[in-house]
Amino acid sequence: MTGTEDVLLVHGGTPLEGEIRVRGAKNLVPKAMVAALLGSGPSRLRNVPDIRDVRVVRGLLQLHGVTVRPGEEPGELILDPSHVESANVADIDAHAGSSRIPILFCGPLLHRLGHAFIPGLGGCDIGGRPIDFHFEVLRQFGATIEKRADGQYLEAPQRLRGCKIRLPYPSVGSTEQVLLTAVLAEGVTELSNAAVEPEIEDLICVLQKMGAIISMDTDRTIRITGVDSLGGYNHRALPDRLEAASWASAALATEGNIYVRGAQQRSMMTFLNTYRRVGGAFEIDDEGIRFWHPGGPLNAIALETDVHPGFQTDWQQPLVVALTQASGLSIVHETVYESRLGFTSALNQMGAHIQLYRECLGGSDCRFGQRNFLHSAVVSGPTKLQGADLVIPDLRGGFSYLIAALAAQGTSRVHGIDLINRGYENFMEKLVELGAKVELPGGALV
């Protein structure tokens, strides 16, 4: 979309009512297309939700001569890898900024090449996720990095070895460049302080089908045991719980009720605690879960992120739109992204009572306690929101804005819901399933 196309028009006030499904996670699936690269023959990955981060890592697969095709059944990919080649540079600079996908293709390319280029990198402005560590991780495994104007060009004179290597922080992104480079490494690799996250396992359950070696200790350590060769996988992707919270957070915001077909208790659970503490309602069954307003205020809460298994900051910002609704103050401390708590100057704008503050303001003190960063919030409410102006700054931040534009009174014109389809596969759609009154500009409706 570009121009008017990228503005949404938002008529707040109406419950979101009725049935969505989730798909694949965003945190999984492209990640998993990745790992076909690693294979000498196809794989087929099922659940796949039509998102832009899909369509960036398809285009750079085929740009690699990998062959992507839809499989029979919906949301089915079919990936070759059989004629993997080198890419034209131009041709991957292409997608610089689109995406911070790309420097996980580090790995699986110096095994099948020797080499790789990575572009410059986007992805979501919410706070520093460094790639230095990734190049420092190839390095050990053996691979000889350039800068370059336009990237980074990456070489393996000789097979990359494995190596133990320790995180100083549980990075979901540094974990999967460790596990899609050490699996062909020769040798043992052991990663301490690893990601346990859903996906993780996910992606490990996708390269255990694939042939590789790969155990998981009780204390975040991953041990890898290269081999010499990998073969395809037949995966069905987990559902994205991330997706499925925000959508749980638009019903207790806008006192709907929305059944998320596809949810699974599993890996929300921690997220459906918090869930029941403000005063949310929720029924599970086979098939996905049932969120709602049970009516009567909510719960002011004490609310602090944290990695795996503790309360994932993407649940945090669209938690936050509800908060604005609940009766005394909250408390939010966020320890993963510095940056993340930003986006709630335009809820201030339409009317919230949000104020930021250095401090550690959770049970614990946080690394970006002493570093000047506002990583803490107390929301006081209820407060009314009022229909803005709003222009999403990020993806979770960008469906947050979506949510309180559909809990204020009044209209919002929310720019760049582009961004939001970094995550959500046909967000407006599901909108207009739920009841939702949004149009873009000129009448024209979704």
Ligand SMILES: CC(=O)N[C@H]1[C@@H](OP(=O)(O)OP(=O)(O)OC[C@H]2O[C@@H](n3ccc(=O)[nH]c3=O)[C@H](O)[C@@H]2O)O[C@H](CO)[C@@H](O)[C@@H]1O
The other form holds:
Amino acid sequence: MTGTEDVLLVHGGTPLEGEIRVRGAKNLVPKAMVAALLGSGPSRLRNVPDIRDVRVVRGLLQLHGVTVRPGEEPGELILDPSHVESANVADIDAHAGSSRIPILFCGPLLHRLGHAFIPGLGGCDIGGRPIDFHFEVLRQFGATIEKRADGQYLEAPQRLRGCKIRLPYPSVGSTEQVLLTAVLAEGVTELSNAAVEPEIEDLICVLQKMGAIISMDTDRTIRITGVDSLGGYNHRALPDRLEAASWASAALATEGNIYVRGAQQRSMMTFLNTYRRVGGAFEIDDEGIRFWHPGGPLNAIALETDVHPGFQTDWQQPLVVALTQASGLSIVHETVYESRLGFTSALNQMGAHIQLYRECLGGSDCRFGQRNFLHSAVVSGPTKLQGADLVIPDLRGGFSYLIAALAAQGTSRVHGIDLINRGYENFMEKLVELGAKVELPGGALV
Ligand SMILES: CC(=O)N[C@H]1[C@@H](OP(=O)(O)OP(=O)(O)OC[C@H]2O[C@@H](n3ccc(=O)[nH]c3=O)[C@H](O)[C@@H]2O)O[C@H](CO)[C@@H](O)[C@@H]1O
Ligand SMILES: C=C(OP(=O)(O)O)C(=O)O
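Could you give the coordinates for the form predicted together with the ligand, as opposed to the form predicted alone above?
Every chain and every other molecule in the complex is listed next, the one we just looked at coming first.
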């Protein structure tokens, strides 16, 4: 997409109404693709969305010698890792792209090749996002790590060994790092304080299908018994609960009514409880969930993001737009990322009243209290929003700006919309299907 095309004109004031479909989760699919590297035979992954993070990982896998081709059904990929040993990764930096997934290649490549190179990582700029836990656990498995100017070089002088690990915080990526490394390591790995997000459970399902032995206790402990080899898998990715919640928030903020085909109650329970507390309505059936604004005022709430089963941080930004329309003072305490509220300054330019605080407001103390991070917000509503010139800062912040522009009076110019393609499949087509009045510069309808 060129610079001029990377702008969307949004004419606000029309409720979003209709039906859209969500496919496999952005936070599972690329990782299941990486898991295919561990197998001795081909894997079949279904329900794969056409998003940039998937394309980035596909490019990286191909660079490592994995053949990736479409299967028979739409959204199906066949991943064949038979030729990994002969791969040439000279061009890897150009393929790392905007995703955080390259860090998860470490374990599989160390098992397969005895060495790995990890280029710079992408992902959303919503905090420091260090990768110290990842390297610490890899060292415990027996890997050596050397930081060079162009990235990190890792080696496994001998077969990696299972170990006892306690994460300082239940990090999603570090838990996945342990899983993808421990399954082929020698002996047993015990991981405590693990993250237990639904996407992690689904990755465990993928690995079990490949032949891994993994058990999960109720106290965030995961035990993995290493095996000597793994086969391929056949798996349908769990649906994207983050995209589903984004459209749910869009329905609320625009006073609309959206049926999200593919949305699943089980992985969204905490979101659904919050949605109901705010005053949003929903109806669940076997195929999806309908979300709508039932009319009348919305309720202000106190909200704290947390690791699963808490309120997922990626749900926060879109819901904050809906909270600008609630009556009274809402409190939002972001405990997962230290800098995930910066997007609210643009909402204030549109007419919202959102004040940020360094203190931990509205609940428990978190890692970011007393540390100078503006990680709590007080949202005062309801406020009328006006169209504005907006520059998308990150994936969910970007979707939030789209929602705000759609809920606002007048026209907004939203710059940097291509960033949204990283995690939302066909979002412009979906907007049009839902009746949004959006156009590319020059008057072209999307
Ligand atoms: C591709 C993907 O799945 N992304 C998700 C994943 O990101 P990701 O796996 O990067 O997020 P983590 O759960 O690892 O990060 C959580 C917290 O741990 C900290 N941390 C993490 C690793 C580390 O080595 N050191 C460290 O300090 C981070 O800075 C952050 O404050 O989980 C996040 C939390 O649910 C989601 O918002 C992201 O959408
Ligand atoms: C923070 C996110 O993703 P990533 O970890 O890929 O940056 C997100 O999906 O909102």
